[in-house]
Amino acid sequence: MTDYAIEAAGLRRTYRSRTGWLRPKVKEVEAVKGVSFTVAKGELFGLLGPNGAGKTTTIKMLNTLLIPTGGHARIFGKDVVAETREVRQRIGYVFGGDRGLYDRLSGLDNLRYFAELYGIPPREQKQRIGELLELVNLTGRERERVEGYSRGMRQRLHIARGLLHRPSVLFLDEPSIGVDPVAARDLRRTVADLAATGTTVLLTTHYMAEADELCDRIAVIAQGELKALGTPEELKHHADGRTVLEVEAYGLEDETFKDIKNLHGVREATLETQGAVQLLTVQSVSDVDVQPSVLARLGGIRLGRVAARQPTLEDAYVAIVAGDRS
């Protein structure tokens, strides 16, 4: 038997679309591109990466909606294709925004529905129930329909929703997305004590501070290929050697952006807009101090505060991502 909850050999996905009626054009798109990793028991595994990445359909190759294309994938030995029936016995999914649920029933009628669906016994149905209201905070509400829910309620039983069997290996897709801040540290909070009581779990997400948080380990994916892998310490080290200039600005302009990132001893930029301010991020070669020249080029542009600091995870992840795009 195997020691690890989930295996990814190889694993690709191809999707088709069709376009047109009269002269249908078949389209291809190579949403995952030999991906392979492998998580053990008990971990909390994140797959980051940027919208398009192609974390979407690595998760739902995983838990058997998505047949892959190429490579092969096992959850506890069984295999995702050959032993579906298997697979989905021991796992649960849950992702992030508006949809899987229904609206028009109340929270509590969703979960009874599912427990249906799952075949927990009728006996035990009451109690498990009533548990993962609890854990999920929504006793006292389940009564009413899940359309008065607001984002984050819906969240929390989509999750009581996936826990219901039990499973052993939870995938977690942007659970997040759209949640405000606190209910979002609410959800990492459950996130956290289920993989203290042992359950697998894989989650994506695009924010590089959840990943840091949660996760054990992290795989950075982006076009559809594994960038990098390790714990989150271990992903800092791709910003050894760099350092980080941080420069508030009014007014900058794309050329001026464009000039900066192709300076001597630059290796990424990113400007972020935040309201009035642009926030631009400059990564160089420890050994040479931009700063000189970065100034200059914003000269005749409002300035706010100016930093030099050390990179963060946060900047190891530009770092991966952009890293192989050029």
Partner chain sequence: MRVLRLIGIGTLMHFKTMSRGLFEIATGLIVPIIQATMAVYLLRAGDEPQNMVKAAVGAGLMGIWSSVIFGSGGAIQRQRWQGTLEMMVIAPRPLALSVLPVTIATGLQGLYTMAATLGWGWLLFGIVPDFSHPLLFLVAVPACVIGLGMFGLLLASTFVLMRNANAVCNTLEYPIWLLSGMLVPLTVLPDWTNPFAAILPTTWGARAVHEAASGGAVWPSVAACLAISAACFAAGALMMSYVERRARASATLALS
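Could you drop in the structure for the form predicted alone? We only have the form predicted in complex with the partner chain so far.
No partner chains or extra molecules come along with it, only the chain itself.
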């Protein structure tokens, strides 16, 4: 019996597309380029990366929805290609979004329906569904139609559905996407409770605070390659020797942003729009105070909060994805 719940060794996935009609050309895109990692039994493992990095493709190869172009993967020692049936009996898959549930049925009827599909004996269904409703905090709301559920409630019902057949490994692909902060907190609590029961969880997310709070270890994928692997605290070391400056701005233009990125001492800079406010985040080497230079470039622009702070996991993630390991 293997010591690992998940083993990925040199996973590759290439997509082919045709363009043109009279003289068609075949184009190959390598979405995943030799990714390798292992996940221990009962571990809560995070898979992070920007859009298009290869996260979902990797998950789909691990859960038998895509055949790898190269390399191999195993779930509890079972090969995902040669032993697909055995693998599917041991895994559950929950993806973000509203698909996969029947809106006009109640939450309870949805779970009963999927329990039948999973082949769960009728005598076991009532107890199992009751346990899961309690786990995802939907007890008392199970007889309501799903069309009246909030997005957070739908996601918790998705998780319950994915756990009906008692999988040893649960894949959670961005479960909190589009969920409000209160519902996201409830989801994190549900995931933490789930991992505490011994289920192995592989989680993809764009929310660094979520990964920092939940994950035992994290792998960062960018451009189809594994860029970093370790505990949240280990990954934070990628931002060692840096300070972070945050500035709220109104009307910062692209040309000014480019000038700031090129300032002496600046390692990375990002600009995020939050409603009417632009949040400028500047990472710099710790022995260079870039604040005066940054504020000078922002002269004439209305500013809000200006604050310096120590790096977080999100800052380390930005450094890793940018390929700067210093």
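If you're wondering where the values come from, they're calculated on a predicted model, not measured in any experiment. Residue numbers count along the first chain shown, from 1. If you superpose the two forms and keep the largest set of C-alpha atoms that fall within 1.5 Å, you have the rigid core.
Once the rigid core is used as the reference frame, the Cα position of residue 196 differs between these two forms by less than 2 Å.
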